[in-house]
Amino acid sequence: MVSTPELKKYMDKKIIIQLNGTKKIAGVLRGYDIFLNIVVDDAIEIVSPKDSIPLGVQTVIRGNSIRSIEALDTVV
């Protein structure tokens, strides 16, 4: 049986997602499923500390490409 990831406390919070390779995406977590596919609002790709690329209003990131998720907002 597959269990749902415990990401409820990260909903509507700003997060950084590290993907396979060197890509980093930042945005607001809006949704997820049992496969860790996530929906991020106002996503940007962080190219360097001073440079970023906007990705769109809503971005879907496939779960098997996610290496880690870090909250930038306070999580209770």
Second form
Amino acid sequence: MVSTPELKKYMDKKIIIQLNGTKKIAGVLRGYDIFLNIVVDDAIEIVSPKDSIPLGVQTVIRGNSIRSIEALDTVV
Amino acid sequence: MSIAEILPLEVIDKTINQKVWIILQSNREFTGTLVGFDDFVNVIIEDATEWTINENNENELVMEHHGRLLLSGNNINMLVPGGKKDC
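With the form predicted on its own in hand, show me what the form predicted in complex with the partner chain looks like.
Expanding to the full complex; the earlier chain stays at the top.
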């Protein structure tokens, strides 16, 4: 019996995700599942403070590679 | 506030038969047409293009594949429906 990640409070908020390499992705959280796979809208990869690469309208990020999720908007 | 959340595996399901951009944990990426996937998000792509990202953040073409390619879900970081921006 695995529980759902408690990401309801992060829904539709802008978040920064650290992945297991050195990658950082920013975007709006649109959905998630029990494996911590997430759907992010308008994701961009942050290469450096000046340089970012836009990814796509809706991106799926595998839960396996997520190290942390930080909310940029205030979370209740 | 209703729960209208989008399930990740549904997004992958919707990209079947469309272009997809798959980013691995290493500096490697694949673009191609998504044929299917399984519970482990192993992925079949058709006519894939394999890229590598070098230190200058440039895309280097490694190889163009033809036919179907089975990509192990073990190393997949991200899947972007619609393919890569500039190609």
